[in-house]
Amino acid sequence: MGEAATALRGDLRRLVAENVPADFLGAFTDDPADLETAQGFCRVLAERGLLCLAWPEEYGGAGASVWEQTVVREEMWAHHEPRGAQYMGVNWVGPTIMRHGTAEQRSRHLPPIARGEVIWCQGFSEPDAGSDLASLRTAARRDGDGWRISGQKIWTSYATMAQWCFLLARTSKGERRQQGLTIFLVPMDAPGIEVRPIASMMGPHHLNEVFFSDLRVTGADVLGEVDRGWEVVQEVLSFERVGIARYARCERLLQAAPSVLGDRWDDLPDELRGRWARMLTHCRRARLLAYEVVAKQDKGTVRPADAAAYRIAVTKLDQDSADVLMEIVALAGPDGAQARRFRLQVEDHWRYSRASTVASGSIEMQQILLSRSLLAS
């Protein structure tokens, strides 16, 4: 990517040296402070111009290149993502409400995203409607000059600390379930919200209900146009599955086993060892995956399919690199700090792989999408 990016990645790993603890792990966790951290990188980020990096500056940004972005994005996620929640904010809501907003709903929302100061979720999947998306049934029904909302969203990652909710509900029936489907964006303090977590190895705020109960929503609060919203979640989803850097992380883990093993690398079965080769290999082929879809998003040329074959490609990456090396640290019994850091890193890995082929669209979804597109052309 040239000098720049370089230079670019130099300032943002002294940054996350100076601001983010060694043994941080992600926002989410049962300590509070680890949100607090987050936060405070974020507005570390944003003061520097680099949280919304490539957005335009009108909005908060610093019109930088999507490429430059793209390395953000890498560093962020290879360091255990050390912005939180934000990266949803500034990867796709953003984006999204300064092509589809209206004026009013860019300078409501644009600013606090680019300071750093507001966390969104997405109120998408039910119970009955995941890979199957279009299948919902929160159900916005007409209420004078507004809505009324009720129904439920399920596997909402942070819902217990977002304030905004970029909500997908259904305003009216048509010949296929993609039509009638609108986008509100809604206040997660309104009256008529009740979230309830739910447990999961992930820890805390990841898995999420949420229950809307005759939610009271104004024409303000729609985002794009009534019953056409599908259009825009097609974009949305495109953004989401290439906005995680997950082969950053993993390669990082996987050059950092070596050096923190010493001499006990050598111990480990040839096998293994040529298992943890492929994997930086593969971690390679997801990142050109990236960056073919980041360059045509940028010329506004990208396909669904596209976006899935890398989601197939990364995914794949996050869960296999994740068993080599609980492997490795399982035969090699690092000990010390740097070693007993690196276990929980990669122990950290390893739950979140688990999720990551039903995350943004379960794999088997994509492999469909990537299938159907194949037989098309």
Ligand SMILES: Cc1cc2nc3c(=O)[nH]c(=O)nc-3n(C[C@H](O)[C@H](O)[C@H](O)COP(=O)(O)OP(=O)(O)OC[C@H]3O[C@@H](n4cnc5c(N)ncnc54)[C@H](O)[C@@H]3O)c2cc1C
Second form
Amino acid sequence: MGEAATALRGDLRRLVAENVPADFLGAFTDDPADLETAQGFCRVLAERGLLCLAWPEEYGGAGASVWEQTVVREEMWAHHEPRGAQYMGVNWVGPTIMRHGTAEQRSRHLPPIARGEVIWCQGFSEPDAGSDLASLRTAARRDGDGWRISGQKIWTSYATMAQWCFLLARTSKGERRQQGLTIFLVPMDAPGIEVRPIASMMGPHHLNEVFFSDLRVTGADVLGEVDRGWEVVQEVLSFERVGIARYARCERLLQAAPSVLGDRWDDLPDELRGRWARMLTHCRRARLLAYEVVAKQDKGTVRPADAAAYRIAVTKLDQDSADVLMEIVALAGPDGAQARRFRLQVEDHWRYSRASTVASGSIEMQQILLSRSLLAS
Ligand SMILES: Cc1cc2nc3c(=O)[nH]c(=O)nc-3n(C[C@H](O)[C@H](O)[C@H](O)COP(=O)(O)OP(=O)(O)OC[C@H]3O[C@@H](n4cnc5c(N)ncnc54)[C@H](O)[C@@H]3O)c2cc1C
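Take the protein just shown as the form predicted on its own and give its structure as the form predicted together with this ligand.
Next comes the full complex, and the chain you just saw is listed first.
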């Protein structure tokens, strides 16, 4: 990636060490201080121009390469994502508004994202529309110069803390179900929105249901063309799927294991150490697939199947490496502050990894997407 990227990696590690407590396990725990840490850290990154590094300067970025943004992504995920939910604004909400938003939407939404001040949530999935997203039923009907929206979303990450929702709703019945869908940029404090958290082992603030009861929005809140939201959603999903560098956390934890365990590392069964080594190889494979997608995104040639191939590799890696790491800490029974912290990090990684083959599209759906593309080529 070159010298600039190596220097950037060093800067980011130093900033994390200075601003994020060593026992930080993400922004969505029971402890409100963790969310504050994430919000503060986003401001630190934004002040140094590091939050939206690869965005154009006119939108508050530094015009850096996608590879430098990839370094940010890797270092953040490796250190339990101290940007909290704001990674979504940087990775896909902002870029999508840049591409499809009006001048007014760009000047309203992009600067707060670049300053690290705003959290977005994604309102796509519904109780009967997950893999089959186009069957969603949340409906927007015309009301004078605006719209009224009613319906329900589910599994909406970060909805309790978000100020804005990137919402997909049905605006008409097309010949195909993918037609007649529209994206709305909706303020979460508007009357007519109710958020109900869903308790999960990923933390109390992660997953939610969101109810829309006759929510009034204006024509200015529509992103892109009315009834043409599906094309934008496909683009969003490709960016989202490569936006989390899960391989970086796997690699950091796997590489830390021998030194945390010290002498006890040699007592582990050969078979387990063999699987540990295979996981490191798997990390490299997922990383290379990620880089392939990033390069194609940069050239504008990425296809959904490319993102799917990466996603299959990285979510499998997430789960398999979590299993290996859990076996390692269980057999070695680490003690002492560093070892205790490592065990908590591994447990957290394991809990998150369970959901990775469902979130952002299930692994079965990714396999179908990839297979169709291979059969068609
Ligand atoms: C941690 C997490 C965070 C999430 N965050 C968000 C969010 O912020 N916003 C949002 O909108 N959504 C979010 N989701 C929802 C996620 O996108 C959906 O869970 C996912 O798309 C699967 O949809 P579903 O849950 O309805 O499962 P279903 O679609 O009902 O699928 C159930 C099972 O059936 C399989 N299946 C379904 N159809 C087929 C088929 N045709 N062929 C073979 N197998 C099939 C699936 O692979 C899966 O194993 C999140 C989910 C998780 C787990």
